[in-house]
Amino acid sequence: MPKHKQAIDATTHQKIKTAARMVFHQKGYAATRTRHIAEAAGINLALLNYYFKSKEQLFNLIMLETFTELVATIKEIVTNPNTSLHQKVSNLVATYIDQLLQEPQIPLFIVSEIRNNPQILVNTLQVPNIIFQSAFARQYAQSVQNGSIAPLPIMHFLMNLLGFTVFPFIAQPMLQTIGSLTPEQFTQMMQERKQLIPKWVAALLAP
């Protein structure tokens, strides 16, 4: 094959990958249909049937891709041996809110097809070993027993940092309506979070 034919169908693999991680963020997988992907790509829809034989194949190659991300983020922040507890759970908010103003479809997206098949979480990606097998989970446990940090569960504990960091994004046409925002003034306000977050955290785990 060509060189210059390789080209074209390497863009064009990506081009269709692209256009459907949009439209499946947004849309799910129910609602979308190939001929949306097709239409945001640019391309008709015999071609992306040339490349993608189904919808299926290519949603779960854009879920997989997706959680990949997020979790790969995750296994980089709680892994680190070098930082302490209060430092990864700053850079896992940060890092997350950046993500998501990026990317603001993702939490919605993830919470719907999470429900449809939540053993990604476990059997493909691995999300409770590397959390709990971390230097995060060691140290949180460690600072309960000598009495640092409030004996508050662990799986309290993640389920108000994913509170604090990720509902906003959840909530937000409903928050922006509600507070009269702007989507840069909620933006600006998410960018606020990064600082107040780990603050909120510490006091919630005083002693």
Given for the second form:
There are 2 protein chains.
Amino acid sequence: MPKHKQAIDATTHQKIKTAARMVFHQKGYAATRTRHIAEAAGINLALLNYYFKSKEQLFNLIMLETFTELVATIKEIVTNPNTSLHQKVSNLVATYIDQLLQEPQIPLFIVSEIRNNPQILVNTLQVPNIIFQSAFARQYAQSVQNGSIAPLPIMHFLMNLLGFTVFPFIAQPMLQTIGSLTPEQFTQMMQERKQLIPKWVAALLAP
Amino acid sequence: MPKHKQAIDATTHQKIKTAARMVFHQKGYAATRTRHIAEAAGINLALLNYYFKSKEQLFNLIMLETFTELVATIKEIVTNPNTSLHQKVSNLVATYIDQLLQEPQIPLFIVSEIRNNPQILVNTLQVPNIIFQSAFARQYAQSVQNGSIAPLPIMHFLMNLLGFTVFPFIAQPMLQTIGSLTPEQFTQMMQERKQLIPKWVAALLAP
DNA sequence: AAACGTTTTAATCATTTGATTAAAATTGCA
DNA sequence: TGCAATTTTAATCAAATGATTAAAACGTTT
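Rather than the form predicted alone that you just supplied, could I have the structure of the form predicted together with another copy of the chain?
Below is the entire complex, every chain and molecule, led by the chain shown above.
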């Protein structure tokens, strides 16, 4: 089994990653079959192990990449010192909704798979640091301090913001079925929420 | 292989169901091993198939029972003609939070597994009927009509109410890790939300 | 206690599934 | 071109897993 200096074929490598991302996001780790990934990528099953060693390593890579993209988005918005608290909320909501409308299965993938390794949030991705050391957190504390928003613990605020924004994606199949919504109608509602959520957040935080 | 008139042993039958419920809720269908259920129930693996025929049938039973309990709770509150709209919200929130604090894995179980068969919501459980033909839906429409609440489409309202109430359970491992919360602190927050959510809902619906 | 139905067990099966291997095909380049 | 490294394939392996079977244990009735 050879493998030496030359960089591995980017297109085959990439085809596998793209297929793996799709299948893992859709079915989760346990329900995913490596044969299914290979088929979706149009490659021989052995190639998957040739390039990525094992199902688990491929999964870890997809998991990390998926998470990293999301965290980069948060970080950029939340650390910006030139926007107000409410502007940050609007930016977060709009950016996330746009991003998740592209890959709506991501939120359920994340909450399902994070259970098996929540420490990645702290150890690798530094999420608590990014959130609680940010301009956003400072502005939030300050606004509570000077009474311009209600003294709501920031974890309640975080639950609400995520509940408004990402919960609909998590529950999409359920909500579409209950509400007899077409995928287009669901998308339309999420577009509306880009405007609505900032207003709701303002209402919740009114002192 | 015998099986005749006499009712099957309730305690063994029940032990398996209890173990299956626990394991399925925790790991989902794909990651669950029938051997693990048998071990958790303290029975021989073959007994599982003796009583329940197959993993899939046992799963369908647990799924149906889990769902039925939740829907019964909604139905009771939402069809009550003697409570106001806002009382119904308070009742729903308090009842659900109490119920889910007992089995916090249920919401993630539901949203994960419903994807494979969302039609059960319509065909078996009649969830759309229960919600949209209820006193609650009538009161909501009426209140929009006479301007006592904002004209928010009821599906947005439903997303928000579920986002407030069940999303924290879905994201519990993530939220606990990010916020360095002990399970007790998480429970405490959910108790606080029984008071907070109705206020937030009122704020959102203010005309 | 004998007979019968029911429940439980140990052993085993067949299939699925992640992974490996050895050989073939392809590519880069001296 | 020819050679060496790399990439790809078909075939196969070993373990895991859902399910079955045949026999043993148990309980109830007569």
